[in-house]
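The data below hold one chain only, encoded as structure tokens and taken in the form predicted alone.
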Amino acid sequence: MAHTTRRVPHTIVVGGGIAGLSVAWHLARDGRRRVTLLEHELLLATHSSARNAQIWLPVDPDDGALARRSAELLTGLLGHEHGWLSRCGAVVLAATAQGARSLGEGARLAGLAAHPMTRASLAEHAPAIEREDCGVPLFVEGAGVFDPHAMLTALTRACRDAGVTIRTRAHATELIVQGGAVRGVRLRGAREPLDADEVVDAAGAWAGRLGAAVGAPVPLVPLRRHLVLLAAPPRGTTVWRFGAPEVYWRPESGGLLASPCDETPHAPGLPPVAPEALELLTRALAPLAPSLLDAPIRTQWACLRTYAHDRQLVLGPDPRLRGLAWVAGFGGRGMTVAVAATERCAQALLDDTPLPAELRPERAQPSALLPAFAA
């Protein structure tokens, strides 16, 4: 009796950050897809996945369930939670009581607990705060600081173990469309295209370009944000003030890592530090922790956070063009939710599992980027 070999579909994942690595792993892990991951840099995860503040603080109610599931998956990959996450707690400051309730609900959905703080506990966990009118303080138990190297190394190993082919210095310049479906990608400098049955666009700040060029646009906006390492005493724990002026800081390398949470549209790439970065931080710190204004600057850098106009994730197959799928729009929460969000995308591709309408790539979007989450 003749045996027939079942053909395994080939999926190309464009982008080697946390989103691309995660979706590649989910698609390949049970053998139902042959997966090739393309990263245009020499090394994986050198942009947003590596240039962040490493704060694990899932308090947006939209992110809670995904953050909790991502933590479970990462702990499973590493065998123990302390291999990737140090739970030191965090202080969050809401502008209003209603905002504090929203932050507390987000923490609860992520499996954390948020408690009101007394003046004494605030002084203990956030000694840099000098103003009594700092908002409504909560202490989030279970928040912490993640290790991006450990996370990304574990995901890379899991991809290789699942049979994913990882190609670096492989710049996908365009999608190939034939017969109304995506059939592969064209690589810079390659004579022949790379064929595929489907392509997952996980290209971060570059993701919008690929889809728009083939008639499947998603309004994705890369925003520059600055981080500054201050030579200040590393006392207390992570502090994040929501609402204007938004700001955060946490102990890091014998100092304090701080950000004014600025958002300026910027072209995809490695953003330079803007001359006004320190002025932005000064304005954000002055109403809350003026003593930090005199701290010397040890170093500063900028990173990109890419959002859709409605600030929701962009996940799953694109019904406008067969063979195209998305994992995009993660903004500053990719390291917190991407491992679980891409699991949902993989389920949609492998099993036709429906995704929420508010995450689908073809959904209606506002004409301009909505304001940031505030509480």
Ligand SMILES: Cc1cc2nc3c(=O)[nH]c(=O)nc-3n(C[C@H](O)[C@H](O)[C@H](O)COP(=O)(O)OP(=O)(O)OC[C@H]3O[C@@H](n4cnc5c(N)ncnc54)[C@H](O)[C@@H]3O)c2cc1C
Given for the second form:
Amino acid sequence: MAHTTRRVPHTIVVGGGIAGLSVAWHLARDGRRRVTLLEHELLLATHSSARNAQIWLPVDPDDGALARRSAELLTGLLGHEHGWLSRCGAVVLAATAQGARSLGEGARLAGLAAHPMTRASLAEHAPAIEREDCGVPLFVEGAGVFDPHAMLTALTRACRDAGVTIRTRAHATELIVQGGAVRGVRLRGAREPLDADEVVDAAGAWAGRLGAAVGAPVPLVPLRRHLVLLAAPPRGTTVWRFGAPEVYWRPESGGLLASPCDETPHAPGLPPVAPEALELLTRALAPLAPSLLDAPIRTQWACLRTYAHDRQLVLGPDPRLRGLAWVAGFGGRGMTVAVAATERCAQALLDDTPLPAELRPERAQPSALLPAFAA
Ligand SMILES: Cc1cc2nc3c(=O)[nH]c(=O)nc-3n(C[C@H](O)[C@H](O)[C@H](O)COP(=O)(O)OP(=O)(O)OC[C@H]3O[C@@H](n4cnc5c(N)ncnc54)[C@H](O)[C@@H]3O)c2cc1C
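Instead of the form predicted alone shown above, give the structure for the form predicted together with the named molecule, please.
Below, the chain from earlier opens the complete complex, with every other chain and molecule after it.
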């Protein structure tokens, strides 16, 4: 009897950060796709996925279910939770009682408990806070600090075990479209294109470029944010003040890692440090933790958080162009939610499982911009 071998479709994933690695793993793990992952840099995950604040604090109600599922998947990959997450808890400061209720509700959706704080527990967990009128404090039990290196190494290993071909120093310059469908990509410096049945755009701050050139634009805005390592006593736990001026800090490497939560539109790339970030940090810390203003700066860096106009994720197949799919727009939450969000994208590609309309790429019209930046 003649055997017919089923042809396994080939998927190219563009981008080797947490989004690209996760979606490549989900697509390849049960053999229904042959996957090639392309990363422009010499090493995987050297942009946002490696330069973030490492805070696992899912208090946005939109993130709860995805954060829980991402944690479950990562713990499964590493065999134990403490391999990637240290659950040290976090203090959140809301501007109003209503704001505190909503943050507490968000934490509960992620499976975390949030308690009001006494003055004594605030002094214990956030000793840098010197002002009593600091906002409405909540302690989020089960929030933590993650280890990006452990997470990304585990995902890379899972990709390799699932048979994903990983190519670094491989820059996708252009999508090849024939007959109204994506057929592959062109690679910088390569004579031959790389054929594929589908391409998943996981290119972080660069994600808007490939689709825009072939009539499937998604307006994504990369926003620069700074992190500053202060030589201050590493006491207490993570503290995040929501509302204006927003600021956070947490113990790191014998000091405190702080951010003025700045958001300045910036072209895709590695942004240089801008002096105004320190001014913003000074203004945010002064009314809350003035003694931190005297702490010398050990080091500082900036990187990009990339958002769609409505700050929702951009996930799944693009109905405007057959063979194109997206895992983008992770903004400031990618390390917390991407492993589960990309699982949903893979289910949509493999099984036609529908994704919520508010996450689909076609909702983001070319004219849409982040409201704050649509001058
Ligand atoms: C300062 C800062 C603090 C943050 N803090 C937190 C936090 O505390 N908690 C949290 O959960 N999240 C945090 N985030 C957000 C999180 O880091 C991001 O959401 C996440 O890393 C985005 O992952 P990504 O894979 O989409 O993008 P990236 O990690 O940037 O990966 C995209 C990759 O695509 C590659 N690429 C681009 N174009 C091409 C091409 N044409 N061909 C081939 N490769 C290409 C790039 O080289 C890059 O490696 C923070 C982000 C920043 C900047």
